[in-house]
Every structure is written in C-alpha cells, then in structure tokens.
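Given as structure tokens, the chain that follows is alone and in the form predicted on its own.
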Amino acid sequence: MTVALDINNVSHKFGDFTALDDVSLKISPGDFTVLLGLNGAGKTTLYSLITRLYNNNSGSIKIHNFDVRDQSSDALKNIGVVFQQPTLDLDLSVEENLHYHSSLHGISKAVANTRIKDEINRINLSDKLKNKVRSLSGGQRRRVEIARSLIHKPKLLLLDEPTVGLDIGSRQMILKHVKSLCKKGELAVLWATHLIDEIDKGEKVVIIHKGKVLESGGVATIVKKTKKKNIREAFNKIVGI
C-alpha cells in the first residue's frame, strides 16, 4: 500500500544539540494529521528534512515511496509546503506570485491560468487576483500561500504553524479549507502546530517533544490511554506540563 509520508528512525543534530531523536511516523493518502508540539519541539527541523532544506544523515524519509535523499526530484514534486514564515512577494500581485510558482514547476501558462483560477476560487479570493499581496490581510495571504502550494497538484501538503498570528475567524477558515481538501481527494496533510484548539476529536495526532515522538494515534485513543478528559490534558500529561 502506498504511504504518503513514511519517516523511519530519523535523527538530526546541530553541533552537540539533538534536535530530532529517532523520529518515525507514517501518513496515508487522505489523512489529516496534526504534528503537535511546543515551540522548539523539532517540528520545523523535521519539515526542513522532509523538504531537503537539511540533509538527513540517518534513517529514511519517503514520499509516495520515493526516498527524499536518493530520489529527490521524484519525491519533492509530490510536496506542497506552507512554511511558518510568509514567502510571498509583497510587491507582486496575487496572480503574479502564483504564475511565478507555476513557472518554477514547469507548468505552461495556459495550464497555470486554469489552475490558478480554480485554486483562487476555492479560497474565495478571485476578486483579489490583481491586487498586490501587501494589500491583503494576514489570513488572506495565508490562503494565497495554500493556493500556491497546490497549483502543481502535490500529493502531500506540509503546513508549519500556518495560523500563528491570525484571528480566530481566519484560523477557522483555513483549517476548514485544508481539511476539506483531504476529504475530497487523496491529498495527505501534515499540520504542525502548538495550538491544541486546532485539533478535532476524530483526527490523528503525533505528539513531539524535545525532538522525540512521545505518542501518536487518534485523539480518542490518546485521551483514553492517558486517562484524561481531553487532548489538552492528555498532551500536558505526556509532555510533563
């Protein structure tokens, strides 16, 4: 069976500091999985390894059976990424940002026009297509980044703290949109966050703390295992808060 993301025994150090310690996790097509951890837990380091910003010297990382180290091109073309820090060009229009991304992926202008229209409609920002990015709100910019990450039709979407600094309405809109993408197709999502209120009861959670995966599974299973009332109390117990 195809696994969207398969991480086995991955560790990573910065000098003497161990940022990740023997991390393993799997995500299937169509899964919405939350990577839950406090700031500094290792979430961003793990994303940097998956996307090849860092080289993994231990273990293996596979995306739809392609090893990111040995088959980088085939693996990375299946990934869409929304990084923690915004990466849109503020002085370009929404449309220009999306066309630039399309050209990097070798997508023809005709195909790009169709895909951009589809994605921008899906996030309800078609009236902002000609606007410069700097004129958009924080929530609108995030929605554009998500649209951009999907133009090349990836099979795995990585989001690193995508709602930090946004108001409640924008956070809820982005969460709803991303979760709907999983339900509609085979897209798998790994959503990294430290915000426990972004987790619903039926979802899968991977709890990471100080570079180690301490627990993974469905919310109900983790809550039951820890004998707590909810995922917040379960998380606090697991990480020792």
Second form
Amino acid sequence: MTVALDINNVSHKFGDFTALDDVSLKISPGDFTVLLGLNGAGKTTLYSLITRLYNNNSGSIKIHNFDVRDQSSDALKNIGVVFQQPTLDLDLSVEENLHYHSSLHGISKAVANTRIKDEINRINLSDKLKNKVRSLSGGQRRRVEIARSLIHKPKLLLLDEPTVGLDIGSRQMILKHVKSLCKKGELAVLWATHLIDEIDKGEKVVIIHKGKVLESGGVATIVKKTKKKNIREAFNKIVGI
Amino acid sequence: MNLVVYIRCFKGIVLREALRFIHQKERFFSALVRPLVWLGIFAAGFRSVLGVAIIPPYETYIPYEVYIAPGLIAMIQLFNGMQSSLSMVYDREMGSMKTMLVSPIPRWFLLCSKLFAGVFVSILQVYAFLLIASFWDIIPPVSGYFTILPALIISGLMLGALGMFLSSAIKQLENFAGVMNFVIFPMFFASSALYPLWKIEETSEWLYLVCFYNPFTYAVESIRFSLYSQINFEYSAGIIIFTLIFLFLSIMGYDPSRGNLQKKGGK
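For comparison with the form predicted on its own, would you give the structure of this protein in the form predicted in complex with its partner chain?
Up next: the whole complex, starting with the chain shown before.
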C-alpha cells in the first residue's frame, strides 16, 4: 500500500544542538495527522526537511515512494505547504499570487485559471480575487495560502501551525476546511500545532518533544495508554509538564 | 519535466518581479534619482577639475559627464542587484522565499530565473536613465542603444549573482545593511566608474591593482565599450568569468546539502 509520507530514522543537528533525534512516522492517504509539540519541539525543522529546504543527512523521507533527497522533483510535486510564517506577497493581488505559484509548478495559464477559480470558490473568497493581499484579514490570508497549496493537486498537505495568531472563528473555519479535504480520501494532511483543542477524538496524533517522537497513534489509544482522562492530560504527562 | 514547464516557471518569476517593480514606483524613481544626482551635481562640479585624455573607446576629448555615464549605468545595475538580493533576504526572513524554494523545478533554474528577472528590471531603469541623460548631451551613436544590451545583461547577471551569493551568506536583514556599505561603496569608488585607470595608476600602484581586479571595473568598461558599439575582449572575458564564479557561489549558497541555508537554522 502506498504511504503518503514515510519518515524513517531522521536526525538533524544545528552545530552541537540536536533539533531532531531519530524521528520516524508514517501517514497514509486520507489521514489527518496532528504533529503535536511545544514551541521549539522540532516541528518546523521536520517540515524544512520534508520540503527539502534542508537536506536530511541521516535516515530517509519518502513522499508517495519518492525520496525527497534523491528524487526531490517528483517528491516536491506531491507536496502542498502552508508555512508557519505568512508567505504571500502583500503587494500583489490574490490572483497574482496564485498565478505565481502555478507558474512555479509549470502549470499552464488556462489550467491555472480553472483551478484558481475552483480553489478560491471553495474557500469563499472569490470576491477578493483582484484584491491586494495586504487588504485581507489574517484568517483570509491563511485561507488563500491553503487554496494556493492545493492548486497543483498535491497528495500530501503540510501545515505548520497555520492557525497561530488567528481568532477563534477563523481557526475553526480553517480547521474544518482542511479536515473536509481529507475526508474525500486522497489527500493526506500533516497538521503541526501546539494547540491541543485542535485535535478531535478520532484523529491520529504524533507527539514530538525536544526533537524526539515520544508517542504516536490514535487519540483514544494514547489517552488509554497514559491512563489519563483526555489528550491534554496525556500530552502533559508524556512531555513532563 | 519538459521545456514548456521551465518556460512557464521562468515567465512566472519574471512577471512577478515586473509586477513588484510596477507596484513599487518609488523604487523606480530612487533608482533613477541616484545616478542623476551624480550626473547633475558631482559631474558638473568635477568637470573642471578632472581632465580626461583621449582613451578608447572615445575618439576625441569628452566632457566628464560623458565619461562617467557608463559608470552610472553600472551603478544602477549594482544597486538593483543588491536590492534584489536584499529582497531575497527579506523574503527569506518573511518566508516568501520558501514558496519558490519548494517548487519541484530545480533550484539552480529558479535562482537563475530570479537573477534574469532582476536584470530585466535593471535594463528598464538603464534605458530610462539613458533617455534622461540625453538632456545632458550624453548621446551615444544610435547603434550603441542596441549594442549595450548584451553588456547590460551580462553585467546585470554578474552583479545580481554577487548579491545573491551575499544574500545566501547573510543571516539577518540588519546584517545586510553593513554588507552593502562594505560592498557597494568600495566597489563603486575603487573602479573605473569615476576616473580612468591610468589616472589612478599615476596616484597609487596598489590602488590601481585593486581597481583593475575589481569586478565592477569589468562591468563599467564592458558597458562603456558596448555603448560605442565596440568590444574589448579583455573586459568581456573578465566579466564572463566573474559572472560564472558568482553564479556558482550563489547556487552553492542556496543548495540544501552544501549551502548556507541549513546553517541558519530555521530561517
């Protein structure tokens, strides 16, 4: 069976500091997996390795069987990314930003027009297409970034703390939207967060702390294993806070 | 990945740079004002102090304004190259550089496309400058307006690649300001932009050597000769070699396995 994301024994250091220590995890198509960890746990470093911003010097990272290091082009074709920091060009319009992204994936203008229309409708921002990104709210910008990350039809969507700094309404809207994408079956999502209330009961969680994966599995399994009442208490016990 | 994909990507990167340029009108005006201040004030003051002998490619005595025009054109490209790399440091700090770097298209191609996009913008600025400079009687032969183009492309690439390499090596935006002082001003002043090399040699042998091996001198002289539809092989070869060196260094700088990105940790 194809694995959407297959990480095996990946470690990463910045000088003497070990940012990731022997990390392994697997995500299947259609999975919504939460990468849960405190700030500085190593989530962003892991994302940088998956997206080949950094090279993995140990272990392997495969996306739909393509090795990120050796078959980076095929691997990156299958990834959509929403980074922790906003990455839209504020001086360009929503449409210009989305076309720019399409061109970075070599998509023709005609195809891009159709996909942009579809994605922007899906996030209910079709009336903002010609607006400068600067004029959008934080929540709207995040939704545009999610739309952008889907234009090239990736099979794996990576979101690095996408709801940080947003109000409750925007957070819920974005979370609901991304979870609904998974339910259609093909898209796998890795959602990094430190906000425990973003996790639903039936989901898979990977708990990362100080660069190590301490626990992974379904919410119910982790709660049962730690003999706690809920995932918040289980998390606190696992990371020792 | 076929050629069409590469062409679409290249067009997209150039279009984005052009749109940013159009949206930032003040950038266009400041890029023009800077050389015009040099031309209108500095050159006017120094024309009586500095005499320029007949040197190639000139066939007669020329006013000082005519002499420094190629240097000011190269200055436009130098500032543009540094500004592009400054925007790369900014984009990297703000995160938008990541959008480009996670594209499935090879990174060397993305970086070269970004360089060409910057060169394209600098060429627009140069032609606008040449138009205004004609009011100062800086009027090269008509053919010069066409023959200058290859020199502008290669010098723009060289200076852009230098800026790109610097941007890969710089950790934060604040540090870039310091590097600008240590790169732009020494490069500009220790070159043939403001005074001919023979004049510098009369004053100081070591300063002459610094100026002679300064890559910016090669940009200035290539532009100077091409503006008069001539070619100087020594300077042309030099500028191509410097371009290849800086291009290699900048691609290495952004290579995830070798470059400086990893060392920055999180940026």
